[in-house]
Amino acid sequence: MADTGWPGCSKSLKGVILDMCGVLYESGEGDGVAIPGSIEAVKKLKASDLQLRFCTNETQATREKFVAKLQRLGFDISVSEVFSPAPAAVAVLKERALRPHLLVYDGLLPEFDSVDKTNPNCVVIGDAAEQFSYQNLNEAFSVLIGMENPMLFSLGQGRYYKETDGLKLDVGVYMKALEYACDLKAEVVGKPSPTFFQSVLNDMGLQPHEALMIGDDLVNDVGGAQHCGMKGVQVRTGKYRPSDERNSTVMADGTVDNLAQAVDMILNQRH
């Protein structure tokens, strides 16, 4: 009988999906820093027979600029391998003929150049960092509360993420504030949305049981992947907290010290 647990499930894997911030690198001043062993781990995966994709909730830069930063850090990554919320949100907005009011980081604005933003009929929020001022949040609130059927899109729903100088509040905190103020439920674009994970699986041409997600976020990376039918492994880097291993709602299929260890365990099972 096939081994469906971790790491035995690696024998039947056909694809691996990696989170980026907190797994490949720590963000911070300049380009941030690569997590030890992660550059080599990506090389090993690319040299194997496994398909590889990268799945991020990064919303402070366009995909092109974000990938260029990782390439400068030494990673072998191309834009076509990276799935992020902004392009997915643009597709949704166009499909539904929606015109967004944007509360996002300035570096992300070019992703929305092709979208009509006059007379907004929805609000899109991303990780706007210091642009999450009272004035900007109140403006987004005013747009929503003035609508008959207010519609809020959130690019991910993380609570916090780790930079080199500590933990930082993420978009989910501000999403919850607007949900509470306007008595609505946001539509999340990005992890842990099943639609987002499914788009990555579709790109690889794989079924959920054929793929494994590796991330530092227990709820959005691991839990989101498991909800789709994938295995989810958590790394003890990035935003990992020891309490994650005692979480009452999400239990990772495996917990490893870092990406390098996870990749070695996967590839050792396949030899």
Given for the second form:
Protein chains: 2
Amino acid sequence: MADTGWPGCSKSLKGVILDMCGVLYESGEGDGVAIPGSIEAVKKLKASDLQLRFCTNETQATREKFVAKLQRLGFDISVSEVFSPAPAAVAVLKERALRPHLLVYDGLLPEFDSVDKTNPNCVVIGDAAEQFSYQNLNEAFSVLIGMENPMLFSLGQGRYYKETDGLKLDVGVYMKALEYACDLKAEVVGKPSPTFFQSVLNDMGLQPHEALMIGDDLVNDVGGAQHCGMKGVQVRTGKYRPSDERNSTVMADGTVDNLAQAVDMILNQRH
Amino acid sequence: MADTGWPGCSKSLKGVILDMCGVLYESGEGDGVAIPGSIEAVKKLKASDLQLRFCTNETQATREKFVAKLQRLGFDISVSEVFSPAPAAVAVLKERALRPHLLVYDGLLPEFDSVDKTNPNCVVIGDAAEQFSYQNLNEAFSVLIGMENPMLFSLGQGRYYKETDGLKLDVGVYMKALEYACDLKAEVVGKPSPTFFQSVLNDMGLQPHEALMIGDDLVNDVGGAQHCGMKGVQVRTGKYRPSDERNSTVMADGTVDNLAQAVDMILNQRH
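Can I get the form predicted together with a further copy of the same chain as well, since the one above is the form predicted alone?
Full complex below, order starting with the chain above.
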């Protein structure tokens, strides 16, 4: 009988999906810093017979700028390999003919250049960081509360992430704030939305059981992937906290010290 | 058989509790403006045989400053008649030997002068308005997430309130944000906490069925009072919205155009 657990499942894998922040690098001042071993681990995956995609809830920059940063840090990565919430949201907005009021980081605005933003009939929030001021949140609230059927899209639902100078509140916290203020349920675009993971699998042409997700976020990376039928492995870098290993809701298929260790375990199983 | 509904219940009433913002006055630039008829209505209640207390979730100023504002607007009111969350929170903090990190409006800080705030072991949030910056919320979050058993007190749980230039997000929204960020449940001090309403009843020496609450907030004023066994009447001023009258969770015992109408109905029933 085949071992379907971790790392035994690696034998039958056809693709790997990597979270970026907290797995490839730690964010912070400037470009942040690459996590030791991660640059080499990505190289090893690319040299293997496994497909590789990157899946991020990063919403502070366009994919182009974000990928350029990763390249500066030394990673072998291209825009077409990266899946992020903003392009996914743009697709949804166009499909449903929605005009957003945007509460997102200035750096992300170009992603929405092609979208009509006049006379908004929905609100889209991303990780706006410092731009999550009382005034800006009030403005988004006022737009929502003035609608017959308030509609809120959130680019992810993370609680917090780690920068070099400490933990920072993520978009999910402000999503919950607006949900409570307006008594509504937001639609999440990005991880852990099954639609989002499915779009990555579609791009690789793989079934869920043929792919493995590696991330530092137990709920959004690991739990989200598992919910789609993929295996999910957590790294002990980034926002990882020891209490994650005792979580009563989500249990990772495996927990590893870092991406380098995960990749070595995967590739060892395959030889 | 006695009519126990509204306004029939007025015959057996011994005390009335009034919410302040949205019932007595509309807040906004400067002192805000008295709601037409409210100054006279308070006078009539004071001239009656009913006891009268004021119960507010106002946390932007000390009771002294807040009452002085109401007096400038023309209301016959004194500090000893007013119940607000900050003094109630101070009592709880001292009782449990807790040292708070405060995220409150600067104007409220003097209420906490007597409390030890070194090496905080809990967080207290009030309606901090513009001071709900990303940085300040992150700071409160960092204090909480660093505790073994994070403890958050919220001075009220309102969603929003009305100022002359529009609706503004209230403390409850940021309470929900921090609850989600830290995966905890806040302890609410102020309306609709039963402990808070009970302290007002105790001060009047009345049983719940002998008192009536009048407010503009369906959940925190009306629902909170009803939960304690009081009657609750909603005014169509302040943050009132027509959809409140179709709410599936809370149904007011009565809905009136404003405080003046409520008081006339009460006093008419008693003569």
